[in-house]
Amino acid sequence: MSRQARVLVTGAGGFIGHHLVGFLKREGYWVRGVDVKTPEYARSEADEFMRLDLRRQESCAEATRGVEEVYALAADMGGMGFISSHHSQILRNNTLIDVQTLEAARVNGVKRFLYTSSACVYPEYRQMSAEVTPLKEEDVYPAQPQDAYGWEKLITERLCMHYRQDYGLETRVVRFHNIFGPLGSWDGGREKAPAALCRKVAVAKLVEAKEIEIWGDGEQTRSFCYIDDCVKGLHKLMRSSHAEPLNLGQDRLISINGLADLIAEIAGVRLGKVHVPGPQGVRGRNSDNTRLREVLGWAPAISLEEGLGRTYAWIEEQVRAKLADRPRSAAGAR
């Protein structure tokens, strides 16, 4: 594949989208980016970016034309908090954009899509327990996803696979674990745990508060992968053989607790937790990254502190000056 080929990512105007976008321009592509939304936090740098809404069929289609490669990112979702209550319009959203985005490529010629899915597909009754047994690729099945928007990414994985067999469309799967960073949603009920811990943190830090809120016993546990390590393994991916559902995230297992301890020592600030009812999810989940080793010869190699240093700064000057700006605005409602 020529280095100026034709891609296309979806969802382009969300935070890995974003970010996937800047990635391939840098590696020499030819960028169409997609969304109902511009980037909120930094311009994009794609060639072309059309603002349409996939859950069309005549969006899709306009969309996928001219393309070689397609990154299908565009979905309806957010944090555990938004996920637990909004199973309907994520199921019949995300149905639409994907279904009508993978039939369109098929149709305008397309020759690769990457799929991302999420480590939402994998069954709950295999993540009870917070000390979790890295999930394999082959774990997902029997199925039982906790959660609307797991189930209908699981299904999504198995039209990809039947139109590579059927069409010949060259698919890619890949099942994200916890993506985060920078210039992702850090408020508003669809950032998701790190984010929003470090809202928590920076809020505390500026105001002075002593505590911060924690969902459930905090005793949930999670892997959390870095952004730049998230847009190489889809490259990889996408440049590699591997036609199978793959995972991508660290593998490294850390508690909700653990986390806020962390993101308040880089904050430079000592914080109690006070535990409160919320979604929490499944009990713990883990990426295992044999197969992902094995297949691209590569892993995420930024550290969980790294990461979440450089997060953390992002946002804490985000909530600076949301909190500089509310004296303003009300003193110009009076």
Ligand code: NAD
Given for the second form:
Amino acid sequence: MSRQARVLVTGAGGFIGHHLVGFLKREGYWVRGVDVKTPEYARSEADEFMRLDLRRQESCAEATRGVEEVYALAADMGGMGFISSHHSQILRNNTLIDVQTLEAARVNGVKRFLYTSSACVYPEYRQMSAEVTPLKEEDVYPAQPQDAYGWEKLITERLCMHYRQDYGLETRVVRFHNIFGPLGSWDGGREKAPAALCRKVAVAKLVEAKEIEIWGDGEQTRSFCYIDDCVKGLHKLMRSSHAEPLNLGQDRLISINGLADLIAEIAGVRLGKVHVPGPQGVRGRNSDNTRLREVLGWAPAISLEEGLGRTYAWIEEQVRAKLADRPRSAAGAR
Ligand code: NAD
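Switch from the form predicted on its own, shown above, to the form predicted together with this ligand and output its structure.
Below is the entire complex, every chain and molecule, led by the chain shown above.
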């Protein structure tokens, strides 16, 4: 595939999609971005940006016309708070987006289609302990994802496999494990744990509060992967010949309490943690990167400390700007 190839990134107004557009531009591709919204925090570098609702068949046809490759990232999604309380909306919207984007890609003669799935496809029964065994790709069956979000991702993984077998469309499937970085949602309800904790720490620092709230006992564990590694891995997978689903994440396990402490250290503050009821997702989740290394000859390398440093700096800036618009008493650290 020549570097002048025309590629589509759906969800280009969102966190990963926006970063991916920038990465692909720097790699020399012609890029079309599609989303219902433009990026919130920076201008898109896409050659062409279409605002389209991909739940509509005609929008999917327009979006995939004249491109050779599709990175399918558009989804109605958010952190645990959102995912655990919007099951019908997520299942309906993401099914419509995914089924129709894939079919439109086939009809329009797209050569390669990369679908962004999630570690949320893995069964709940393998993630009951904070000291979880890292998840291998084949651990996904027998299936029992925790939420509608994961079930929908799993069905679309299978749809990609069948489109490859039945129609010869070269599909690629990536399973992300908690991607984080600047220019992503950090407040409003869709933010994920790293961004939410950066915001809480920044607010506490700036209003001189002594503590932050943590959902649950904070002993639940995850691994976190910085956005620059994520987009590099996506591109490597698209260029590879590996058609089966592949984990993409870090394999360093850390508790949510540990993550909060690390962010407070980066911010240069000491904060207490108040544990409150809230959605926590599975008890523990980590990525087994054996196959990732085998297939791509590469694995994410940016350390959690380095990624959090960049992310915290950006979120503190956002919080500072927001607090400047609001009376001090209105901005709680919780
Ligand atoms: P995001 O919410 O920032 O981006 C998704 C984008 O899709 C948003 O800009 C949204 O407006 C767009 N979208 C939603 N409905 C649409 C519609 N009907 N038509 C067109 N666009 C629509 O999320 P993200 O973190 O950038 O995630 C990108 C992809 O990666 C998603 O498919 C997500 O499920 C998957 N994923 C992300 C993570 C993570 O840690 N961020 C983890 C696992 C999987």
